[in-house]
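Just the one chain here, the form predicted alone, laid out as structure tokens.
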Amino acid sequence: MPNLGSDRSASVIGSGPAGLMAADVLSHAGVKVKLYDHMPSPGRKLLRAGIGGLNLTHGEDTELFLRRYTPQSALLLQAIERFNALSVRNFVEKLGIPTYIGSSGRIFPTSMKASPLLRAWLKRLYHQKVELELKTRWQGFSNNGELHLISAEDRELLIRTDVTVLALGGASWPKLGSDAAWVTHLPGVRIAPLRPSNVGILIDWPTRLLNHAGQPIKDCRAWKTAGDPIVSGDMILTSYGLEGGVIYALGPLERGDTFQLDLRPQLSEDILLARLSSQRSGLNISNRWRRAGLSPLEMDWLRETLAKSEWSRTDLVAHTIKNMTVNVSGTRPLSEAISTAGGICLSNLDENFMLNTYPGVFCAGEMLDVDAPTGGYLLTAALATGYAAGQGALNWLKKHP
């Protein structure tokens, strides 16, 4: 992309990964970029994501990687193919942040922290002459198409700019800046209702299982219906239900949904049946199950799932352990969700991620109606759409000198 010169201007609203990427693309091409955020510091949700180790992306096969996203939109998938997992890794390493692939295929910075990455990125943007304006909230557009902003001093600002990239996030973790206040500022744009994704589910646990709240359930498998993809990993039994990677990977769950759970995927049903059947008949049920290797949590779950008259049926016990039905009674609130489903429908965007009804205005990141499980897919989508929106804005500037 040729240098467009600093006489061209761009405003990027939102300093999360998508906004930072759009600002990077534009400023690297010589465009004068102002980056706005209503929070006191940039990249707050990125820093929060790095508390447990920043999962940048995933090293799995491209075809499988792309299947993780909903909707299966050509616009979205092409953007992710252009700025894929390898692109993410190369970009981060060019910032001086080494990465590695974990045993699960997930890719992390070797430091397992987000702060060194954010510092290096902001330093790069500074050298590319990006101006950062914090505590400045976007309020939509004026009748003349200007950006309407409220400054830290509560002054109203009307800014004219050649192109604008909106990367305002969703509605998860509003304390970190993603409060979805932008929804009311885009009249004429179709916005799918915002709902929680990658969030804990509610289950009406009996008292016996509440005694196990806080305990992990490791190496389990889950699936929604026969023929659906099977997801593997860990989760935690909580006082309100279940939380963790397996739950998130199942995709959106709502009240009334059910899914199946295999608590012992490392053992076939036949082997589990053999272990249960090999116990002496004189032992009581608890000792038989314990000697067969069942955990206290599994034993209590069986007691609540099966009738007492069925506890001695080893075939039914083995089958239930491998096919536990879980009934969902709801989800935790959107403010607790890792990410937001819903947002600006992709049909509102052209091939450059520009809003059809707002010429020169581009959108990226979590404010788009894009969903994916945890595992690096969400961050990759934010970076890929930020890159696409930045490139789209450059294309617009070239065609409108």
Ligand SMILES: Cc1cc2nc3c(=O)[nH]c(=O)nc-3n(C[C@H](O)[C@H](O)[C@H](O)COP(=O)(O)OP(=O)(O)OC[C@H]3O[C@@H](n4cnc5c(N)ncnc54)[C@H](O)[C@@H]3O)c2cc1C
Second form
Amino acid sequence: MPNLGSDRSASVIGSGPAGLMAADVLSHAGVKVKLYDHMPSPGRKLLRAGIGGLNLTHGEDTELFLRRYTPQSALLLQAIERFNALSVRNFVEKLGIPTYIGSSGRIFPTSMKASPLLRAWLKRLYHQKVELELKTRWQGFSNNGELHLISAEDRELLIRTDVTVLALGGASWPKLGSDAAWVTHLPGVRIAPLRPSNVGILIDWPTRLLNHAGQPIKDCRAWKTAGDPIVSGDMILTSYGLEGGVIYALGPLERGDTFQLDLRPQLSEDILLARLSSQRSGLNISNRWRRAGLSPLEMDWLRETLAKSEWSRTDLVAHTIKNMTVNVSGTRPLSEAISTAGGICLSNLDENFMLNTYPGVFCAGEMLDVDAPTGGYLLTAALATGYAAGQGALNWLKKHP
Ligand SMILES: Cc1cc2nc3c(=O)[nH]c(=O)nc-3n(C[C@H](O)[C@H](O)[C@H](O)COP(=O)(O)OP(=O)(O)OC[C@H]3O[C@@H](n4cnc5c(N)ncnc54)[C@H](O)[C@@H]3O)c2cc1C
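Given the form predicted alone above, produce the structure of the same protein in the form predicted in complex with the named molecule.
Next comes the full complex, this chain leading.
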């Protein structure tokens, strides 16, 4: 990579994975980079993501991997092909963090945590002379195109740099730093309304099912309507509804939506029917269902779904267990979502991830109108667009000596 010399300057705002990647690309090429964040420490959401096991990316084939993203925009998909799952894995390994691929194809650091990765990355950026300015809030641009910042000491700063990368995140978990205040700082830029994604859903559970709150439902399958992709995995029944991988993988759901659940995908309807039918008719319903292998949660769900007169209809019971209709009454708020849908519409960006109406200003990460399920796709998109914006900023510097 050509060295552009340290007389060229870049400001990167946001120290999440997208901003860290843009700062890395630019500083590696010799650009003097200042990395700003309004929080007292960098990469807070990345650290939080590591608490449940940092799912870095996914090992499935590229075609399937790319299909996970919405929108299917050429700009986005090219960026992800350029910095793909293998690049993510190699990048992390080069930082000295060993990774492994789980049985589901998901890729994690061996330690599962994000802190060793963040530490190693910050050390690398320090050696590349990136200056980290914390507790410094970006407020937009001055009329002269300078960055308008509020320093840790509450002083107003107007900074002029050759290029700027904005990587300010979405609006989920705002206490970690991404509060989406930036939506008011970019007049003229089209921003799709921010919405919760990968979030728990609300269901008006009858009392009988509320008694099972906190219970996991493992290895189930769900689909929106016949012919739609079937998603599989685990979820948890909560006091407000359902939460977990299967629900997130269904994609955006809202009040009034319904979807179907197969609570026993390992058993065909015929086998389930045979098991139910082989129970002695002298037994009461609970014992018949229990002996056929149904769990207390499944039995209560059946009691709430079927009329009492239908409970002895083994064909109907077997069919319902494999085709439970779920009515969605809403979603948990954006502040609790794993990620944010909506954001800067990709049509605002040129092929270098530069804002068409703000020459020299590039955008990356969750602030873009990009959505994907959990499974490592979110971090990959943040890293890939951070890489693309960093490269785009380098291209701009080369063209504007
Ligand atoms: C609980 C949880 C678990 C997750 N687990 C995973 C996972 O396992 N795998 C996965 O792929 N993804 C996961 N994610 C999603 C992943 O963390 C995000 O996709 C990723 O962090 C987005 O990176 P980003 O750099 O775009 O934004 P962020 O990480 O949100 O970083 C944006 C930064 O900008 C700063 N900032 C915002 N506004 C300003 C301002 N005005 N001035 C200065 N600084 C500002 C913020 O403080 C923040 O540090 C998880 C998310 C959550 C909440």
